[in-house]
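Here's a solo chain for you in structure tokens, the form predicted on its own.
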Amino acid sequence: MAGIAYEASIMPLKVLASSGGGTVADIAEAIKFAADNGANVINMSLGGGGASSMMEEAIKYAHNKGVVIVAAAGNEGRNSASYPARYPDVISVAATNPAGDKASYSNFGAGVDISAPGGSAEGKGDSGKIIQNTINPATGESVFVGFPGTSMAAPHVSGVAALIRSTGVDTPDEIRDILLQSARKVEEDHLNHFGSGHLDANAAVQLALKGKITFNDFFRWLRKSGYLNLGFWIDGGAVALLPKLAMVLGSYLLAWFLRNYLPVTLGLNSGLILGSSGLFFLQGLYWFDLPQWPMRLFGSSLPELGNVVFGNANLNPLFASALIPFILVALLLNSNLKWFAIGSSIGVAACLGVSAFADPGIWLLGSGAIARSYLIVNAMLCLGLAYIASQKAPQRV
């Protein structure tokens, strides 16, 4: 069985008696001990009592030493996270059930920062619970047992915090921001059941790595792309080291840029770009003896795609119209990509409107009044389509 950060080192510190009781002083002392002895993440699957200056001082001490602090929001089902989760420097974790809904026992509302799997309290045996490795208090043996609770949800967040830190992000505020920004958003959450949303380990690590060039990533890309094959480096019977090396580095940097600096999710902005201008700067790139059409294709906006497909300098009337935006809206209106479709419609409208006055050349329609009228009418149709779709889609916040 493997946990989230299965290669992390664990520093177990006992602060509660077998009955579950303990003192604020014991917890505060353990927090300082962990911070002084190299802990990067502190998980507190505990709570109860009110605010304590002693506890808050210990948390600030650990936070200032670069430690991420995570705590369970509490299992009372009330509209407020419990302490110590309520302190500003602590990431407060609510629990979700196996369906991804708020667990019945989980605290919510004020103080909740994020949610993670906590399991169901209604299932029989271990059904629906979070399976964990623990100690059987009766025998002292290591066992796997299922439990529900925000105490099970918090370690999920602590594990992802450890993964983020392994990427080189080492300040608690940065790690907190990555956790919250990468969470899967819950659109209807008026009572703050989920905080920033559902914990997303993959998205968190991807966000932490964004913009970084690592050797492992580069080597993996080399292997998958076939560039480690000796045959690639031979050109016409001779070793072409410098040109081939430049090709490898250039293509990797392009892939790295596209992966890290284009929107991860296809939202309104990416739709606007694709519909209006595309990645136009790619059209002029030249990669040695590679054919030029892939760059023209990747650099084209939606109305310009027909130029590449049919090899004509004039706009194609099928692509330079409201047809593709209509198809996108029809297919994506009821999905998470609806704002990409809306943005594409607006972007195409802008492209067609500018083309109508700057360069109205259309294949089969010429470049006169007919072509200009065609572009203007389709630009207006795209705007109308975007307006209608935006009224039917949930509003962006």
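C-alpha atoms forming the largest set that superposes within 1.5 Å between two forms make up the rigid core. Numbering follows the first chain given and starts at 1. The shown structure was predicted, so the numbers you read here are calculated from the model rather than taken from an experiment. Compared with the form predicted in complex with the partner chain:
A displacement of less than 2 angstroms separates the C-alpha positions of A94 between the two forms, with the rigid core held in common.
After superposition on the rigid core, the Cα of F326 moves by 2 Å or more between the two forms. Relative to the superposed core, S355 shifts its CA atom by 2 Å or more between the two forms.
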The other form holds:
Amino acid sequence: MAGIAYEASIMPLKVLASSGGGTVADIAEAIKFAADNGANVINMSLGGGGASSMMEEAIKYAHNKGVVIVAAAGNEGRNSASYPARYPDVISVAATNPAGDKASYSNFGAGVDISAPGGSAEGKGDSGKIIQNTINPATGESVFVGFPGTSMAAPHVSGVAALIRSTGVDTPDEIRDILLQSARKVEEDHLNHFGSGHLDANAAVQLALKGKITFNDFFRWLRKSGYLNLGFWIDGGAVALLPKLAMVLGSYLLAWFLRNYLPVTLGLNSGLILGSSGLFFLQGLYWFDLPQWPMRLFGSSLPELGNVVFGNANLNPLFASALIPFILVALLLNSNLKWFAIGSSIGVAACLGVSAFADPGIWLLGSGAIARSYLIVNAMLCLGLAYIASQKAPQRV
Amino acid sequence: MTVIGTIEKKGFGFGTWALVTDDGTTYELKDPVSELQQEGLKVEVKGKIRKDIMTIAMIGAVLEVESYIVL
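Here we have the form predicted on its own; I need the corresponding form predicted in complex with the partner chain.
Every chain and every other molecule in the complex is listed next, the one we just looked at coming first.
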């Protein structure tokens, strides 16, 4: 059994007696303690009593220290969240039953920010409730039991807050905004049963990652694109490694840009690889008694096809241009492979752009300013082509 | 304050003892003595509301029992 943010570390602070109640003074003290000792998210599956300046001050203190604070809206089935959920710096969580409707006991209305699974006692046995590992206060033993309640809904939100925090978003207000914005909206919610809607962990993390270049994201992309294998690192030395790396990086950045700002789908990555660098490590592979040109073929990017296959170091101006991407896009725009064509176009743009600066040698055009301008102009043409084609191909696959 | 109602066990956490009045208001009983831990018992409770206490059950105001009469 795994929880939502199962790699998060838990800082358990006991504020309630075995009877299930505790004083505001103890709870406020624990909030300050958590904030002073590095907590990133505070979950409070508790509530009741009245407004308290001591509690409000502790919450403000933790919030100002960058802590996300989540609390249960309460189980009175009434219109308004309980304290501490209703303090403005606290994310107040209502509970849904297994069908996604408001759980009968859940508070709603004023102060509810979002809803999450709280389970329902009306289900048979534990099936409708939220299973958890806890301590039975009567015996002191560790037990797995199902409980219903907004107390169970709140930690779902705290877990997703931790996931968002792990993407590098670190202010409580930003994390709150991401949680609320990414929630699945509920139509016809006149009584505010659900706040911003149903908690959506996947959408929240996607939204948090949007616009972020992260180490994890880059490596995920490398692995998906086939760049993360031993052959790459060993045989890569046989060809010009630095410009190739620049091409990989260039196409990653373009792919990242596209993924965030354009509708993107499968096929794009393989097009990017073919267009930018090919499976270039193959170029350095030699096999006894076998012709090497097939390796050079598969190891070539589109712009290199005109020369590498024939063992020539200078680019062929016909291949190292917007011509092939243009033909690909024209042929494939209305087929399933259009994203492959768009990816190729961007990849070629990356390849030509890097070649323009690293090694602008072209057959017939030399390696000076003319060749350089030729490559840059064609790189721009390829980018423009990819952009126009992506606008004309709105469906996702 | 004095509250007249029926004792119920609410299924939040490992179970919480509540006093429910005829008009449906629910009070969470703070540490009730064993005689009050009987479902369906009709009682008149004298006590006070503890506004300084929060609970995991969150079913209503916390009522600290000072004295009671079984009806």
